[in-house]
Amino acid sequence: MKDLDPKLVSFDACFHDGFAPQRNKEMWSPEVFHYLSKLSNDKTTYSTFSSSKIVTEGLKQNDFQAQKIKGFGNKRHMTKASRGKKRNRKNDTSKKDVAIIGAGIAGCTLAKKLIDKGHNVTIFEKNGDFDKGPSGFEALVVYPRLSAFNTPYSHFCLHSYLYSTKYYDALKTSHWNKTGVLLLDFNETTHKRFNDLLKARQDEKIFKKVSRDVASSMAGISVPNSGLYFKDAGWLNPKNFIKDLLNNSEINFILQEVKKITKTKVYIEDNEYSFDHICLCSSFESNKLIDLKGIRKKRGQITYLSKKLDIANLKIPICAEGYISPTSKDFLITGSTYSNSFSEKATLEDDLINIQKLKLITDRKVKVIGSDYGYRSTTQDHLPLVGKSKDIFINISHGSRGTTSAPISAQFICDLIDGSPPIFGKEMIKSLSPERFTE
């Protein structure tokens, strides 16, 4: 409860079931009742099967009016309480007019969330060709970069992964392929990280260790090492997924470059539009419209491989230093480079880098049949910029993991616009703040 912000979150009802106070004192401490009070509004109700004095005293000392009543079932007594002090409650559920600048996966997942909440959405996009950049690739792998360490980055990776896979499952889109993903144990650093993860989490609900033979059977091709298998992971066709999200009559789509924005206005070449809220989802180009610190522009190139020869039977994405993934077309994808180059064409040099990385996954012969490239917006701490800055909502810098991080970030922005309890706690909100590099 410490991580919840009373300015953003309030409980309507609380059922306190922490076993008997004498058996689990931490769940009934003065600190718990203090935070319950801070997170309550004027209509909050409270109930518990316990009728212990420590409960009624804790409630009374924190502005609740408590009473002992007849218990439920075989319980002799229980406690219920209500607020004894008036507090204002914020929750704006009115329909808003929202502008989204950028029709990549961050912008489109946010548009879907907002429309589902009943808001009016207008998307501005300057590029009519969605085949360009990472959002136009034929496949992007959805899996988490987990760590056993207790850091904001590891927390975000875990929660965004769990949220995104359920999000894609719920949409029932044909462009989401829940095949599972295999991460190979290919060097000493990876070996240590995997061992730490296996010690920290032994229930196999999210991942499990698999031997080399089992990994090869899962993958459909022979692999050189054991690894971790993520059963709920997979790959997404972002190009067709985005097209499907945009094929919604409730979205007002404007194919124009935005020249300027204010808190409530969007200016294009020959017109201006007014909105209740504006959200930037335009990657590294957002700095043309608002001054944000910490954004880095990185180039990534992928390589297309013939779905023939010895790798034709690949069933699932495999990741090592690079990755290889199936697609819905008659070719596979391997990648990706990560550089400061601004080359505006695919290069042989980057294809060779991708093939070299691929050797950690398979030593089989491959045939290159093409390549593609795009630019990503990243940050130095590898977390996206998500939140509000200068009265503008920001949802950018998802790097190479936008398919994983965009859905939960969209939910957070939607929560802020609605005035609903946010999906993130205080520490994560601070870690994702678009203004964190200026503080």
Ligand SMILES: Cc1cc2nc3c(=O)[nH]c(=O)nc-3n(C[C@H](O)[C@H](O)[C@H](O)COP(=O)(O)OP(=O)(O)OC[C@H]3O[C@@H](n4cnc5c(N)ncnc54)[C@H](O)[C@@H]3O)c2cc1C
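Positions refer to the first chain, counted from 1. Values in this document were obtained by computation on a predicted structure and should not be read as measured data. Between two forms, the rigid core is the largest collection of C-alphas that superpose within 1.5 Å. First, how it differs from the form predicted together with this ligand.
Relative to the superposed rigid core, the position of the CA of Phe72 differs between the two forms by 2 Å or more. Lys430 is not among the residues whose C-alpha shifts by 2 Å or more between the two forms once the rigid core is aligned; its shift stays under 2 Å. Shown in the overlay between the two forms, fitted on the rigid core, is a CA shift at Gly402 smaller than 2 Å.
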Second form
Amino acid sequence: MKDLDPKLVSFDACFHDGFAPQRNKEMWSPEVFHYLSKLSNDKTTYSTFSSSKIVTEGLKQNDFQAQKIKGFGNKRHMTKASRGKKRNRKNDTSKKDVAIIGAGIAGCTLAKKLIDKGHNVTIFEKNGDFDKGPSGFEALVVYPRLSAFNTPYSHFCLHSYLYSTKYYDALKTSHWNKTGVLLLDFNETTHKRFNDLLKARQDEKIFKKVSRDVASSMAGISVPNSGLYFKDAGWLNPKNFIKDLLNNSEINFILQEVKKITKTKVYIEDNEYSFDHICLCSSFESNKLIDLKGIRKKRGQITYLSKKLDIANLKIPICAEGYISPTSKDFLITGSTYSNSFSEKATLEDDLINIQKLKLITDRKVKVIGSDYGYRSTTQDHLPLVGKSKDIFINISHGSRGTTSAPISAQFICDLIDGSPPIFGKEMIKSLSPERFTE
Ligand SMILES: Cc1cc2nc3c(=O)[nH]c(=O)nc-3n(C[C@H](O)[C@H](O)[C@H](O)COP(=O)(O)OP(=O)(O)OC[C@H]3O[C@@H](n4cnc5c(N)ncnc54)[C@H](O)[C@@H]3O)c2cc1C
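Given the form predicted alone above, what does the protein look like in the form predicted together with this ligand?
Next comes the full complex, and the chain you just saw is listed first.
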């Protein structure tokens, strides 16, 4: 309880089951009742099998009205309690009007969460071709960048991956392809990283080592190395996924660029709208609306390959230095570049970089039939900016892993807006804070 932030969490009902107070003193200490009180709201109810004086006193000293009542089952007495007096803080779960700026995967997954919770949602999107941005590619690979080290980044990667794959499964969307993903062991660094991972996690629940032959048969094409296979991973068609989210729900969609925001107002060209809350999901462009530190803009290009040659049988995404993925169209995607360039057209140079990276996956002949590019918003520590800054909710900088990190981030913002217990603990909330790069 010590680790929970009372600004973010409050209990509705508490059942205290800590054996008898005489036998298990720590569970009935004044400290426990103190934190219980801090984490309660006006309507919190409390019950326990114990009717000991320690319990009633602990409750009374912390703003509860306690009653000894007839016991349950073979207990003669038990204690129940409720809040004795009104306090200022309330657990606000009422319906809110929320504005979301940006209709990429971050904005649309958040909109869906909020609508499902009964809130009113308006999305502002400035770009009529918004499904042509990075959230509008034909395929993005959903897999985690795990490491055996105990860092906030590796925790976030693991949790967001587990959350996102279950999230897409639960939506039963046809745009989610849970094919499994293969990570090739192609150099000394991957060899060491994979070995550390295999030592740290031997249960094969998340990934398992596969030989080159097994990897080739899973992939549908011959690969040069052994690797790690993530069975619950896959690829998403974000373009159609987003279109479905926008078409099928009660989201109010406004195709306009947001020029200015305040805590509760959104300004477009010649109009202004009022909301209870505003959430920026506008990637690297969020800086035009609010001063946020630590955001970087990185260009990336993907290359489309004809499905007609030797690699036509590819069944699952394969990642090495770059990646190759199936799509639902008549081509495969390989990528991607990562640069500081701001070139506003796809370049031959970037296609060649992608083809060079692909050589670590297959030496088969490929035919380039097109390319596309987009911009990622990234940070120095590779974690997104998710939380609240200057009374505005922020959900941006999903870097190269938006399909994995957007669903859990949407859940967190939704928890904050709802006043529900947040999906992240205190440390993770700090690690994701949009203000962490501010001096
Ligand atoms: C080449 C490349 C390959 C990638 N490969 C993968 C991959 O395999 N797997 C993966 O998970 N991720 C991948 N990514 C990353 C992924 O695409 C991003 O993480 C994700 O798309 C980010 O989504 P978003 O909603 O945060 O931002 P975006 O999709 O950029 O959406 C932001 C939206 O906000 C709108 N906007 C901005 N300012 C305003 C304003 N003032 N008013 C109204 N609207 C505004 C923009 O028009 C835009 O539509 C890749 C990215 C690139 C570039």
